[in-house]
Amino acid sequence: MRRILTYGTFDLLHYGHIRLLKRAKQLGDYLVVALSTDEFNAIKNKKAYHNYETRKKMLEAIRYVDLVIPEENWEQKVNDVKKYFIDAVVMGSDWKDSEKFEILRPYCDVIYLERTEGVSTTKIKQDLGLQATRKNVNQIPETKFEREHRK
């Protein structure tokens, strides 16, 4: 059985994410997704719209994903590869040549897949006018009508 591992925040799950997961799964028999925790995102100065548990449930509902594990720090990658008997780590091409993943080459294959052009979480957030930080990351944004008719 060939085991594949990928890492990410997978915030505002979109077609680019699904396409990456599908292509990663096609490279093996079992796909493990290491999902950035809220605490790790804070270390990276990144704020997800959905909290970890919500993002985890969404990923677990995708047929290509066999297991979701927490990504809690940069240093855990070698241990993840060993613990889950990983044959290849697959990442988007924006990570190509990053030492964070190149260090895995003695332990497994490292494969970079081209990103899906025209779609990204950052672009979606910009298009929707979402703020980088929010008090309640799972709160549905207030509509223009609701703002105008707030009492």
Ligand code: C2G
Given for the second form:
Amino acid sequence: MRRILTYGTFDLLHYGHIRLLKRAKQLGDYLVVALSTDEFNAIKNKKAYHNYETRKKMLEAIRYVDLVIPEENWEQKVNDVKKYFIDAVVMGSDWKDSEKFEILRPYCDVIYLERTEGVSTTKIKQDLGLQATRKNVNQIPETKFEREHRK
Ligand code: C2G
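Alright, leaving the form predicted alone aside, put up the form predicted together with the named molecule.
In what comes next, the whole complex appears, and the chain from above leads the way.
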């Protein structure tokens, strides 16, 4: 049984995450996802919309995911590979050649998969924020001046 491991925050789960998990699972038989805890996200300077428990439940509902474990620090990866008998660590290409993953090569394969363009948690937040702003602007009643000077 070929065992795969990947890491991430997986907040506001989107199609880029799903595609990564699907392709990672296709590289083996068993997929472990090390999910960043809320405390570790603070270290990564990320503030997830959903807390760890919610993000964990969402990942566990995905057919490609076999086990979700906590990612609590940068240093745990070698231990994770040993503890879960991992054959390959798989990450999106934004991590390509990162020392954080290259150090795992003596213990397992390290594979980077093309990142899905056009979608990201940050973009979702920005787009939703923009829509909300536009919506709010439309709801602000016109002033008397604007009414009298409407083009
Ligand atoms: N991803 C992707 N395509 C996107 C967005 C994300 O393939 N459009 C991939 C990322 O490359 C990563 C995984 O989905 O492999 C999870 O993405 P994030 O939740 O943003 O993970 P990140 O914050 O990069 O955390 O120790 C490693 C870190 O925990 C990785």
